[in-house]
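Just the one chain here, the form predicted alone, laid out as structure tokens.
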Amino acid sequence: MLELRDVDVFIDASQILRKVTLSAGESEAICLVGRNGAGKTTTLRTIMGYRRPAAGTITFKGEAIGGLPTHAIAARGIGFAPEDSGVFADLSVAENIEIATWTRPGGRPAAERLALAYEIFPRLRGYAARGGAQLSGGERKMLSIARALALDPDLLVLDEPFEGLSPAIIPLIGESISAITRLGRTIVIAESNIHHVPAWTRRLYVIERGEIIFAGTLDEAHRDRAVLRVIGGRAS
């Protein structure tokens, strides 16, 4: 469904990504893991059109999307929840979610998409009238993912969905994301902590200094001493 092949990205004169190659198949959940500054967010933002590849290709459902504007990529069915959540502080929870139905007006009726977003994140239903600025960090993460889901995407791109959250809220958000995978949506997650990678993740990629240095299963990553050293785990 999604494939990056030999993608290079520069910011000003600095090369941030070097021949990044990864893929996510239909109904598959993959995770991109790396330290802060390794290139995770740049990879996701390049998928979403915020950055233009200097070389390489990005395809979604067989169509080249590298360099397309962000709104065009979203309209093709890719939802994005950024690391900072991107919640509109001056809008209510309900309005934040509804915006996604305007961004991609085709497909399923808006009412069905909104109902699904609240089904996956039922806590938000009780906060529908609350302003975005009145939410906790965990609630903003929920809202950001719910808004991306209301786009009715085939692919969800989630940047650090568990970062900075209390241990009590991480399992709740993890179960909600798992429920989305059971709907058959493809999910790409970026994470800096391998211990936050959900067990149901199909494949794992490790990025270091803008390069993919490992591709395999979560179990294989835990057995790889070099990988654990890079991403802050402990090699036994």
Second form
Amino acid sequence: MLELRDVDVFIDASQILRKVTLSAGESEAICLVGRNGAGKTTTLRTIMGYRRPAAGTITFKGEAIGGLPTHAIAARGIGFAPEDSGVFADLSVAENIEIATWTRPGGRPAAERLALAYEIFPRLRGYAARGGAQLSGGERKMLSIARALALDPDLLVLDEPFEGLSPAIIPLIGESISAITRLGRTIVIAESNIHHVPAWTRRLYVIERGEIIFAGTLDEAHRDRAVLRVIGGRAS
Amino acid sequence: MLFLVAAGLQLVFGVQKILNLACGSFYALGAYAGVSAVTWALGHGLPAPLFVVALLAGGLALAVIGPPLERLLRTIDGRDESFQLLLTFALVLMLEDVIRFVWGPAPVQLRGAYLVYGQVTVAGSTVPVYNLFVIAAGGVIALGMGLLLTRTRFGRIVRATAENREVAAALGVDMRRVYRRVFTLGVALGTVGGALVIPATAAVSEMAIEVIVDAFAVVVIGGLGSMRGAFAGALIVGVLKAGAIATWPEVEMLAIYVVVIGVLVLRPAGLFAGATP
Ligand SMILES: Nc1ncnc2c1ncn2[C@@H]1O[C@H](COP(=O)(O)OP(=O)(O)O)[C@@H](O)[C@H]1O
Ligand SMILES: [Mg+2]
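Right, and the form predicted in complex with the partner chain of this protein, after the form predicted alone?
So here's everything in the complex, that chain up top.
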């Protein structure tokens, strides 16, 4: 479904990503793990077309998407929830979610897409009329994912969906994301804390200084000393 | 009609982050186009009382210069402000020359149209009915803009884009299309504003610069990027100007700038900064 091969990205003069290669198959959930500054956000933003790869290819559903403008990438069916949620404070919760049904009217009917977004994040239902500025951090994360889901994407790209959230709310959002994978959508999650990586994650990539240093299952990662050293877990 | 120019400036700045000096030129162009359209229409048998239709049509028709100009200005997207000011100022000078070339250097006036609707006495002073019409038109346009921004899909997309264009793009919003429409709307606000004001005055090629100065005063008072601020600022500047001209014409500019400086000192971000655009 999504494949990055040997992607190099430069910001100004410095190389941020080196030969990043990763893939996510149909209905698969993968996780990109790495500490702060490792290059996770840059990888996801490159997938979304905010950054242009200097080398390498990005393909989605078999077509090259590297270099396309962001809205065209969204139109092909990739939903994105940025690290800072990016909730529109000036719009209500309902309007935040509805936007994607106006910009991408094809596919499933709008009513069905909105119903699904609220079904996955029932807490948002009660807040529909609220302004985007009146939400807590966790609610903003939910809205950001719900909004991306309303685009009716085949692939969801989530940048640190658990970051800065209280331990009580993390499983709640984790369960919602898991419900999305059960719908058959593909998910790519960036995460800086390996202990937050949901157990249902099929495969894990570890990124360090812009390079993928590990690819494998969560169990394999837990046994890999190099991985544990890099992402702060305790080797047992 | 200052409100319309300031509203156009605000809209384009809010969404595209371009400080567009050329909004003053749109106003001037609208004024000239209004004169030409009305003169032409009256010459072709339009009954005099219907001249406002030709006037508005002339102003609106000029909005076609929006898309190509937007294309030109897109090249400065993301460059720093001084560069934007330079390029849009160059545009002001160029459009001023265009005006001189097309309409000549002498002031152009719409004779007779102003008083077609007669005058009425309001609170002891005589006011041309046309003035009341212009005020009403300004109110209707302000209301229409408000409804457009808050009640329509396009308006919501515009507000989302103004707030965070990267996220809007990830939700499928085609930035270029939004920019083109917003810019054209900004142009139309300016040209219609210019056309509406022209029966009461004469069109001169320097009017672009004059209105820019006023529009900036409005924007400073109201707060950059705020539509309500544009309306309130235009009201304040308008009342100040009228008051100064009626009592002490020499201090017209001074009075405005005293208020501008006052706002800058007390509320540097403007009275309505941070409010919805
Ligand atoms: N806009 C930018 N300008 C300069 N450097 C940047 C920019 N964005 C990211 N970087 C650099 O790229 C590296 C990777 O950052 P990022 O992708 O945000 O990492 P992560 O999301 O894993 O924390 C960091 O060293 C960061 O300093
Ligand atoms: Mg990051």
